[in-house]
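Presented as structure tokens, the chain that follows is alone, the form predicted on its own.
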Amino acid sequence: MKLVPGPASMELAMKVSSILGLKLTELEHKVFPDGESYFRYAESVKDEEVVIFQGTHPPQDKHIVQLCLLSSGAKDLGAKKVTAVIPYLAYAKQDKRFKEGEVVSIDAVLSILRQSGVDKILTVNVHAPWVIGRSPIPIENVDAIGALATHIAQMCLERPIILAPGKKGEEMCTVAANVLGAEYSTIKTKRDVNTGAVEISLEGVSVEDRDVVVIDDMISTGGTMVKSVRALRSAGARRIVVGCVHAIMVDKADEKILSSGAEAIVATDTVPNKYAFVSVAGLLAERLLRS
């Protein structure tokens, strides 16, 4: 198995490399004047299994057509598998078509790295794991809720209750409940697919005097996830803290959060960010070693 450090992913290639045991690749890379790639692998990769971390976050374009060069090259080159571990993986908001005309994202993504030659995708927390199956490439979707819940478990919370919104939300908050030991339920919400704002409802939800944890797959704008801090802080709640596995947080979507009343932000290092107090390399590795 042949490990190699994608731009986007390196520190986390690293840790995966450290607990597996196993050096990385020696990959060249520059970016010329003009923005274009360049990648040359330094060692062969001839009949290997190669392993290519490479996240997908901001900005996200750069680095899928990065993706696209080492899997193409590495095959190119003869690899006799490519598998892609991306820890997030963009463009899974658009997992359907929610108005007539539009190019449903994810399966056009899919699709080209399909062609260029990925085999196989290990992801994190996929956003719409629905899309799993009917994917181009088998994609193992690995589940941190439990590992961000562990890590919030040692945050002293009083008589806490886990939130989650959205459709996937119970799912979630199952997995973060049973860690922590605490109740949970679930934040209604309703976009409008014109505008994409987010309605949200804590009807059915006691929080009043208690610790709340919100959980979420990820936070961008960080839209959905004020508006619950906010409406949670006006219903009583005494501590808030929000998880994430992904934390792109654009436009300081971070501070707003915090400023919205919110004690602290946790998250994942599946994209690198200074709240990253878990990280997903142990499950990757974990992974990597059974397939």
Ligand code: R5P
The other form holds:
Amino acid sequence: MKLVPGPASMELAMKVSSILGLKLTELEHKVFPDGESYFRYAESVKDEEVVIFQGTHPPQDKHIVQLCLLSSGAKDLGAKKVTAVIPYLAYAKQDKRFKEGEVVSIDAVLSILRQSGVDKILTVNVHAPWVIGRSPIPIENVDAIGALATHIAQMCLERPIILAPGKKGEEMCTVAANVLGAEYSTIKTKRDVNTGAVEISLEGVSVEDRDVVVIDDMISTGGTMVKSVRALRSAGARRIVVGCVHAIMVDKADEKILSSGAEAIVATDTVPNKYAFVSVAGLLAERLLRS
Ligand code: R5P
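The block above covers the form predicted on its own; next, return the form predicted in complex with ligand R5P.
Following is the full complex, with the preceding chain placed first.
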């Protein structure tokens, strides 16, 4: 197995290579003055199973093109199989045609990756897990919510209640609540398809004088989390800890969340970020060993 560190996920590739005791494949990478990426495999990948680590967090389009170059290049050089480890899989928010004429971006991205020679995707908490069934590439989806909850369990929260927003809320809270031995409930959300603005509701949730953990698969603009934290504060919550797998954090979303009343943010390292107290390297290494 050849582990290839794509520019977007070098650190994670290094962690996985050290867990597996496999050295990283030598890869030459430079960017031309006009911004185009150049790669050279500095060792043979012929007849090898190549595992390319390349997240597709911002800048998404650049990271996707780099992944296509690496995958297509590996196949062209005779690689037997290409597995793309994409810790954060971009474009999964546009998982259907919300309005007439829209491009279903995730389907387009998966099709481009397939055409670039990707045989398998290993990812973490894909935003729209329902796309797995229709993907032209087999997708293995690792769940990092348990690992996040294990870290949060060390934060000495008193009888916390676990909350999570949106459609996947119930599943996320169940996993976290099991680890923390806590109660859970969901936060109802409604997103405007035109503006992207989200409305949240704490209906049926009682948090007065309770420590609260709010879990989500991702924080992008922070809109959902800021509104949730503010509502929880108004409802009398005590300590509020925010946990997310993918900390995209557009436009200082983290600062907005902390200043709205959250005590801490705990994230994983699927996306390089300063709240990555939990690594998914072990989970990924385990899956790679099994495949
Ligand atoms: C929604 O389905 C997700 O679980 C997140 O709540 C959402 O994607 C977060 O986005 P933002 O940070 O922009 O509100």
